[in-house]
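The chain below stands alone and is given as structure tokens, in the form predicted alone.
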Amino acid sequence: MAEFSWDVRSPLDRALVAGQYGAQGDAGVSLTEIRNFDLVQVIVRRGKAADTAQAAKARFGVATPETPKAVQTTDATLIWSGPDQFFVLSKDGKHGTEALAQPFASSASLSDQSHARVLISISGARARTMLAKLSSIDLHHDAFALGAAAATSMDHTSVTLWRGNDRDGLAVFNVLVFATFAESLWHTILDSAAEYGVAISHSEELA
């Protein structure tokens, strides 16, 4: 009889090999898959934008992102994902679908995307140069400032991209991609970053 396992595994479980990749020496790009996060898509119901904004303000202490940007709170990030919709990214179930069901019961619909998306954090001195190969978004710090976000594509793959807090004085770019396309995009990113040297890892901590 075949044995089955219900253990949750990352879609990058086979593709991600922690360590150094590409050019030797100091890595110009760092790639980190963030695992075990909660991701809820909040979709505003017709005529309920003000009620949703009020519910979000009461829950998170910040306004909902109405334009392409990501807003960080003490324990969550609200990421614009399209007109009248946004993601809530968090950890440990504090802002999962069950926790958000009551606050948004009368104003928005919720969709749990925790296992439908892969989250990749990209940083390093050559991160912008590498990303320029894959995306038409202008990622210069004046054009894509801290907290900027975009629903865009990388190498013809739909992604949600936003700039998180800087690390060691360098910009950090976060990419959410559908799980079914994650491995393909991961290899494309590796190929694009190889000439700069890549430090590969995974983490349980949100960037």
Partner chain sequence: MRITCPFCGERELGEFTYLGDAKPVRPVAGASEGEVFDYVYLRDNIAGVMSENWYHGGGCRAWLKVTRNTLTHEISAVEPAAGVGAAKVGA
Contents of the next structure:
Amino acid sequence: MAEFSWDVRSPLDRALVAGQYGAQGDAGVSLTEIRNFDLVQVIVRRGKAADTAQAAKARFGVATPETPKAVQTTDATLIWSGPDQFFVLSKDGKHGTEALAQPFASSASLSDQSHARVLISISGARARTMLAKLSSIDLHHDAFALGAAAATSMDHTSVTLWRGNDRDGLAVFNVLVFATFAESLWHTILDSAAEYGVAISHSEELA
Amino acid sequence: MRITCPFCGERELGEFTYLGDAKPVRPVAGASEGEVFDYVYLRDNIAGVMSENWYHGGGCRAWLKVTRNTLTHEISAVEPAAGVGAAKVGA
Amino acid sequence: MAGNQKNRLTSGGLIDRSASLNFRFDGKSFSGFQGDTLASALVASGVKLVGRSFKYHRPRGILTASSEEPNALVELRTGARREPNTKATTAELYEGLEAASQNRWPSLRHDVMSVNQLFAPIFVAGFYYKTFMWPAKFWEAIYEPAIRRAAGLGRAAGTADPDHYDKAWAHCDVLIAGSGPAGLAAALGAGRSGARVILCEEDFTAGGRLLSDGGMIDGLPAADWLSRTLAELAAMPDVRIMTRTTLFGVYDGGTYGAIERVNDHLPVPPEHQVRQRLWRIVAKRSIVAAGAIERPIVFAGNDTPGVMMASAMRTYVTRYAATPAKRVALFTNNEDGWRTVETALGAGLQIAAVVDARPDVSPAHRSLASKNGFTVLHGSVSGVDGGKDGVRKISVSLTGGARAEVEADGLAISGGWNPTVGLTSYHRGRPKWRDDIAAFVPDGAPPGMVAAGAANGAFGLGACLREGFEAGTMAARDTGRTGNAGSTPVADDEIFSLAPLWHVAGKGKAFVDQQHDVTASDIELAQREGFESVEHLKRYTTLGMATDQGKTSNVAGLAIMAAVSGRTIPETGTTIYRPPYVPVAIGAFAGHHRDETFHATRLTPSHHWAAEQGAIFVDTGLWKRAQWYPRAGEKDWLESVTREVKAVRSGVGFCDVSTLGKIDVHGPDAGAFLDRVYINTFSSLAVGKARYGLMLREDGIVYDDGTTSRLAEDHYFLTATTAKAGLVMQHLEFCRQVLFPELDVQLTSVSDQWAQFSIAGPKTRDLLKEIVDPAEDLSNEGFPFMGAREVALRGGIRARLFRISFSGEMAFEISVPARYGEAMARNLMLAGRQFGVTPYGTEALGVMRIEKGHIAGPELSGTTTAADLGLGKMMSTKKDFIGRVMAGREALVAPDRQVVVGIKATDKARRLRSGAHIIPKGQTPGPGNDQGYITSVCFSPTLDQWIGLALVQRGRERIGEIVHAHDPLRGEDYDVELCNPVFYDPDGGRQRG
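Let me have the form predicted together with its partner chain next, following on from the form predicted alone.
What follows is the entire complex, opening with the chain shown before.
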């Protein structure tokens, strides 16, 4: 009998080269791929808004986001993804599809997206300048405040974008992109960021 | 042109897909062939204000009914399609 | 002073004399300074001749100092970066710049084509429509190629552009076009109020006319006020001044287009940087402070090198410390032209005379003339004596009839100023005429936009500042910004006095549009021939259609048309204004969407593994799919694909089919929903089973197909074709949200969540037993055909297994969460090694499905019905579904429709090609007997010949008939036999075993 190993490989496994990229000097943009997370698409069933909200409150301690926002709890982030739907982002199976099946039974439909997306965290002094090349939405700190989220497109590719907590006094933008588009979008991000200098890494930590 | 999605806010045109006149209503089962013909093929083409189906495919994927002036591109109203927001039905 | 800059003043100007630059023009070396344009450096070196005109190849010089320049167009840079039709007046000088004049051979001074001037009487407006008509056959062979060679000005580089371009978005409260006094005052008003401001300035330095005309603002010299203002604006974090950026378009919804020439001022962009960037700006309000363009007067010889706009002459003197002439004459119809006299005198130049078309000049100007020893002549310039070496003498028609001649080596002209109304008119606006300034001004504007300053017809410096400041403050208030704007900058207004003069009658060519060589007599000819409408005037004469879009000629042209057609100027009107305001490189519109990055690329989960195996990839929409996996020694794709098919049909192989659309359909009404969109019933599908489904369009034509499985009571897993995946999702959401809102169903795209492989061949079960947990029952009874459920794999992960077969062999599809995709490919190779497992690509996949008569993309042509595809029996009669009624239309159920059949060549060695048309044997091919066409072909290793599927009229009734395949595209004709489309295992025993 053969030995089968089932190692996971990020869609950016080949394309992501950790280290410095682009212009020399202090990197204006930092890119971090966050790997191996649990992501569940929750879509509320007909007439079940109240039931779902109750289940979420009980499970996460926060209300479900009803407008484009990302709400962070100790071990999960709830991200609005459209009318009557949101993502649950967590780690280590804590709030994966299996764990959420019972709490949301009959109130919402769940679809596992843990492998369907790649998560890229973008920060740095020139992050907004770089993102302006890819995103048509207004990311000014007044227009896109802490916790703001958006279902939008970058370079014609659908993404979910939200602003997490600032790091070193600078805004942090988190981008979920479909896995099969990830490498292509990654190269476009690198091209857009190269002139500002880029610091590239990957992490297993949800910030 | 920009469209204000009731859920996402104002967005650029590239996030949306246009389907067409929102006025025709799909005939119920049992309708005459003539009614179905009209539904499939007849469309108004108004030089002025029209109600249109648009899909926010590059955003929240909601279908929207947009009231737009086809001459000036001025959009006077954007409503979600009937089936959007079903979670709150009966609330 | 570096080089021989014989016309450079020893002091003054905004140039950096410590930074000397060398450049070449037409192969000759010159020098200039940082801060020069190519034009100002040429002026400083005494160069007067810079080009040859489009039609007549007349010698031409520099007319202006800005972006409205019609004549001084050069090829800038060499090699792959060579850019034609670049305005020397805006090209920033840099070390090593190379430029060449255009449209001349063999040289600028001695241009053979200037002989065209002899044919001038033939080359009048509209001559294209009157000549080259006969004989008709000469057009394609002789006339057109000759015209093409003669047409155009500069030459495109002809090789790929090595530079990069990108695109970006920007958002602001207030967008301002122009950084002259009005624009800067607007920026102060808006910025101080707390608004987010973007100001676009086409020049490389902010300041507009302040850089050339000076003045006093708030008690300061203009230059000091300018630097103080720029410093104040630079300190505002939400105010952004973008120089080298032209606002070129106004679109709907408060969106604007601008082009930023990021690195055009350098020979090569720095590493990682782009040459130009296209901006899409979203602004709540906008202010057009784009100033005005000085207009010439039309008279014979007005295109002679050395004739220059009066304001340009003072720009060269003041801003660039370069003197275009030593002895200057001025021809003006207004007060403003006289400022050039004052500037020239201040630089130590001689004034030959002032020809003023007005009846009177001010006492101050009379005394200026007498103090400096020059004459004031009342009348008009009627001719210029000069040529490629410049102006020598001008002829003057005095009021009252007498004539005079003035010797001068430069003629400054001013016919007044035209407000820059383009941006305000881009939404089908038309400007309105104001008699008091004899100019067009904006009449309304796109929503949210106002004009301010000279662009609005307010020419005084004080008025520009006031209007700009008020516009900026009001725009800020409108967007909710209520900070303290302070007080408006203050300056005096210059005197305005003008006597309209458009055209001086006289002998010799008087040019209106210099870039397209359109003369006053061309306009008169157009009127005589009935082309009086201003839109006809434009197309018939090509007035205003060159790269400068008539910025120095449109108004004069329509004024002349008004005069000869007995109308007023407002009655004659203007043509429609359209963006872009300046030419914009197509590369900038493309951004990085070119070559390999033309569109996004989607990669399957096993892509890199397949690449490591040496797979050849094919583009399928956005996807890269492994097409075949060549082995060493194989001579071509056919050999590789044939091997793959044989290996699958005799052993086992696997193929990555992750590209198919995959959608989770959840909810209590999931089954009912699928019943509405598929022609067959899914609400009755048992949990753990898969079923092939067909979707129609509402008009009854087949839309897409796929296999949908029921994984739980309220959970279906739907697949769609690769090509239609996105559209099917959109269609299903339309059904859910618009058509059937009462159903409780939820849809999620899971195409990217799963890595899916098809495993096929008689040894499939053997392979699966190696990889699937031994507790799972994979026998025919334990996992029957069309079963679908989750299974455990050896090593701990779970997979989904579907017993479906596209190839016709015993087959399963196995899917795992996508990040295990690469591991799956490796493990399938491991598990199947002892069985000779073979990875196969889309070509082999295609061969096997054709052998089995399975329809795919080529048969889902958008014209075929379910019955055409042999699937008519799938249509339920018990439920309503999309397309049901229309599918029953007379024409769609007619017995003579083209239906799917198999075809094979009667000559076994014959290669078939799809697209060939089916004609009854023995008949001559024509549209009347065209009975269908071949949709899919392949070489079948199983039958050892080429086979295919075709849509043929009444095909199913004609099995066995020999017909004719006619392929006019490839010039082939051959016989084929119509046969059962299921070439292989027609009973289906192999896949059901």
